[in-house]
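Shown here is one chain on its own, the form predicted on its own, set out as structure tokens.
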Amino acid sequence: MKIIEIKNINKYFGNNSNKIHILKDINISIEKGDFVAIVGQSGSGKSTLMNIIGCLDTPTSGFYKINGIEVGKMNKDEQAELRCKTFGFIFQRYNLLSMLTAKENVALPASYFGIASKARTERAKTLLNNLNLDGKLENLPSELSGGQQQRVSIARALMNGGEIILADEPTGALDSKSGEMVMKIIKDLHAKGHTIIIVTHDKTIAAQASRIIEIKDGVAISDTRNNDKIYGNLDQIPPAQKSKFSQLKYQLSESFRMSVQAIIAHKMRSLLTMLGIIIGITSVVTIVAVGNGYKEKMMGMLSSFGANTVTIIPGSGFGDKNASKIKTLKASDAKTLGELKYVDSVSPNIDAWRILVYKSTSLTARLEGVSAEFLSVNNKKLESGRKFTAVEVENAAPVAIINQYTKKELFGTSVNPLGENLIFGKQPLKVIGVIAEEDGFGPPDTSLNIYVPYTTAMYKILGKQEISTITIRIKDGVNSHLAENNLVRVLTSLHEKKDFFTVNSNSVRKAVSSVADIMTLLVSTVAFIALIVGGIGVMNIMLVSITERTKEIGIRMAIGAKQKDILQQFLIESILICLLGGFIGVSLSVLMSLGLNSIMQGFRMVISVNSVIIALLFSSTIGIIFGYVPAKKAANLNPIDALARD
């Protein structure tokens, strides 16, 4: 039965005036189970003929059939599948993958054949044991002699059955003893039913074949038979039967495994490839963390002025030169507004600057007259003591609450200020509370502030009826802008004109937040540009990597890798490198944030989960986009051109 039929095969290299006619009207047929030697001098075209037979190269004209199927009508993936199922290659220079062990090199063709990992590993062990390499399973090619490497190559050729064994000068790089051993193995394979096609210029080697075809200057000049040894059928290994989903899952898992192997095998190159991604991701996450920290600090500062508050101020707006002449804002206004159902609490405010005296210490301080609810309204907390009572406010009690700076300047650390007496202007005041230190944005508070009931300030210290401002806290869940509009309507009705303006803390908070977001976005854009530059670096290094690994790609294609297998491997490799770079970048950013937060006072970087997720998604997207071009280039390589690359 004819397994190979070649008719009128011609092969040209080059173009136009440089065109060289390598093979000239070759007509050959080979029986199943035969042992054929193709001989000829260097440059005669015998290796080119073998490459065409093995579907590593294509003829310029003519047609070629294997098992009755015309190879010229197959696409590249169909030819790859034919190589995977039918051929086993034994190369003169072994063509083993340097980063894989002997066992992994032998098992590799089965990964493209769809055989499960455990099954192919066991078969690889068996094949190596049969070739007396049982002690070399975990050795890399560099740890094996030439003869041992060639036996590994033979085992690899048999992994998927090797119905047709193509041997290109299999003993050319071996000493005589190793060469004899390899030829004995090849003859044994022939005896087991394998169809053997060997290319050699050594007539001694050719004489061991059943049939000798001589090529000279691209022409088959003779075809002689030494004997009639054509053996029976060969048991074939059936391909794994899988559903489309299982097959896809298997292919992706194998591509993932091979990608990880390649990354580990080339650690330094992988690290250099991901360096741009690491820098970009670290920059993005860190900058966003700084922006979030800035935003948090600004929000903290605004919260110290009151959460969800509306402040009513005399005049038409900030800078109104007539504001000091407006005397219509009264404590009764605050009481009326405080009775509205959407108001949580309210504090009329009146302030003044006077000399503050404690024993022999005299300092200029600011007094604020407030209500019993001012702590709640302004989102302040007490470190010690108590707040004013409603009775104390009603009776204009001479009591005071001081801030941290006043405590430090007047009492230091040795004296408890609670119960101590101060004199502001000429009014004695008893300290009943100390406000806790605030974690606001910017430098620490260095103003001397004391707080007294607004009635005390009005009647006993300043002697006036009007107040400076009214601060109103809106209930949670109420729309502050609607509440503000209603407050304006009510107070305008009370005054019979609008002689005041309002400041809504939520509006200020949103404005500050918007500014912080814009700043973060602008700086993050620069960082994302760095990420894109890193992605271009990934593409460039992957392209260089493909040039370096062209021989590896050729070997993989020769043993059955399809275009999609190569594409998947290099694309997954690129994505993994970018994702790993992303994780390293995020980790560096987190460590940097933790380190700086531990040493910085009054400011902390806030890592955003969203920025981390976006950065990782962006890095994987970069892997896909910038990895596709190199991966596609690798997948489109011609097997014979790739194998010829050193």
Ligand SMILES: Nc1ncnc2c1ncn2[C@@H]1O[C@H](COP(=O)(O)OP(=O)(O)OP(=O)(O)O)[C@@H](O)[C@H]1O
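Residue numbers count along the first chain shown, from 1. For clarity, a rigid core is taken as the largest C-alpha set superposing within 1.5 Å between two forms. Being a predicted model, the structure only gives us computed values, none of them experimental. What changes on going to the form predicted in complex with this ligand:
Core-superposed comparison between these two forms: CA of Arg151 displaced by less than 2 Å.
A displacement of less than 2 angstroms separates the C-alpha positions of Gly161 between these two forms, with the rigid core held in common.
After superposition on the rigid core, the Cα atom of Ser360 is displaced by 2 Å or more between these two forms.
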Given for the second form:
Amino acid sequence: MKIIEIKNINKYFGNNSNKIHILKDINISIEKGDFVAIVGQSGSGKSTLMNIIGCLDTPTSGFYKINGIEVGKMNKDEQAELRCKTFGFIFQRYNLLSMLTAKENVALPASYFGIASKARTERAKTLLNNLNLDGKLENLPSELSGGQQQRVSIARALMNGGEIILADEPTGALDSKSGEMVMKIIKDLHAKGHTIIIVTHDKTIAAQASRIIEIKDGVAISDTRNNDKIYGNLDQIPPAQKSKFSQLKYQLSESFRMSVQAIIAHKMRSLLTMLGIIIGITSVVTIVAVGNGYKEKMMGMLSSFGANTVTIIPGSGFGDKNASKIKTLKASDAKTLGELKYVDSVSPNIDAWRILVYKSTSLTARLEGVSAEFLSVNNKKLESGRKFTAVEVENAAPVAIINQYTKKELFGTSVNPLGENLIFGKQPLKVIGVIAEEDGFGPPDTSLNIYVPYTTAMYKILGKQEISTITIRIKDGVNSHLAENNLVRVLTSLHEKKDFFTVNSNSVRKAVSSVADIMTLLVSTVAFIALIVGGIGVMNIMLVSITERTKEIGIRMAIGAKQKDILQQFLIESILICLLGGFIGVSLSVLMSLGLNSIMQGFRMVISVNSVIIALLFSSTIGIIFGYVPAKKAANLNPIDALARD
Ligand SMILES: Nc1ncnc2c1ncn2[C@@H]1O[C@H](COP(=O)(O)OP(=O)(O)OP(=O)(O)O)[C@@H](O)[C@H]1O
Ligand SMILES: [Mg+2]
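Return one more block: the form predicted in complex with this ligand, after the form predicted on its own shown previously.
Following is the full complex, with the preceding chain placed first.
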């Protein structure tokens, strides 16, 4: 039976003016189990013919069949499958992958065949043992002699069965003793049923074949038969029977393993590739953490001002010149608003600046007239004493609550202020309570503030009938905006016109957090650009790496890698590099925030899980986007061009 049939094959190299005719109308048929030597002078076209037979190269014209199937009609994947399952290549210069051990090199073709890792390793060991390499399983090619490397490459050719062994000058780089050993192995393979095609210019080697074809200037000039030794019953290794899913799983895990190997083999370059991503991710995560910290701090400050409050102020807005003429805001308004069901507490406010006298000390202080509920409205607590009673508010009682700073300035640490008498303006006041120090952020309060019932302020100190503002605390869980609108409606109908405006503490809160958001957005944009630049860096280095590893790609293709295997491998490699860069970036920002948080006071960076997840997703996306072009370029390489590269 004919295993190879070649009809009228022609091969030209170059184009137009410098086109050269290398193979001229070659017609050869080779029997299954034969041992053919192709001889001829250097440059006669032997290797070119061999590469066409092995589907590494394509003829310019003509047809050929392998195992009865027309190769010209196969697509690239089918040709790759043929290289993988039918051919076993033995090259003059061995073509082992330098970063893989002998065992891994031998096992590699089977991973493109879809055979499980354990079965692969077992078979690789057996093949190497059979070629007397049992002690060299874990050695890298650079640690082996030429003869040993060639035996490893023979074992690799046999890994997937190697029904047709194509050997291009297999002894060309070896000393005579190693050459003889290799020839003996090849003859043994022939005897076992492998079809052997060997290219050589050595007459004594050619003489060991069953048939000798001589090529001269691209023409087959003679075809002689030495003997009739045609075997042919080759023990086939059982084909891998696997579901599509498990095959995909094997391929993916193989690509993953190979990518990890490649990254480890080129540590420095991988690190440099990652640098852009590391910088980008570190800056994004850190900046978002700073933004979060800032927001948290602002929120803390705001919450120390009080819960959600709405303040009602006469006039059309801040800076209204006519505001002082509006005298419609009354204490009764505060009472009415205080009865609404979404209002927690309410306090009218009216303030005055006068000289405050205690014994021999006199200072300018601010007095604020408030309701009994003002502590709750303003989120303040008493350190000592009591709040105003309803009766005291009703009767404009001369009682006062003072803040910490006033206590310190007037009484120092030795005197208990409770029960002491002060004079504000001309009004005597008895101290009944002291407000506790606030535990919020920001500088401590350094204003002299005293609080009295608003009635006391209105009637006894200022002689006014109206109040300045009303502060309303909204119940927790109530929609602040709706509550504010409702307050405005109620008060407008009381006044019969809208002669006031409102300030909602929630909108201040929103404004602060939107400032933080804008800051985060701004700097994230810069960091995003850094990431894109990093991604382009990854693409550059991947492109360089592919140029550098063209030979490796060629070898992988020669032993059966399909385009998608190569694409997958380089894509996974770039994703891994970016993801690893992302991890390093995230870790750096975590370290940085831990460090900064431990030395900085009053501010802490807050790294959110979301930003970490987004950073990692983003870096793998960069890996895919910027890895695709180089990976596709690698996958589209022509096997023989890639293999010819040094
Ligand atoms: N990619 C290519 N582009 C242009 N010319 C090429 C290419 N590959 C081979 N050739 C030419 O084709 C001719 C045959 O080359 P080939 O490698 O087949 O020779 P060979 O018979 O194997 O020689 P040797 O015994 O030295 O290995 C040579 O003249 C070579 O210069
Ligand atoms: Mg050659």
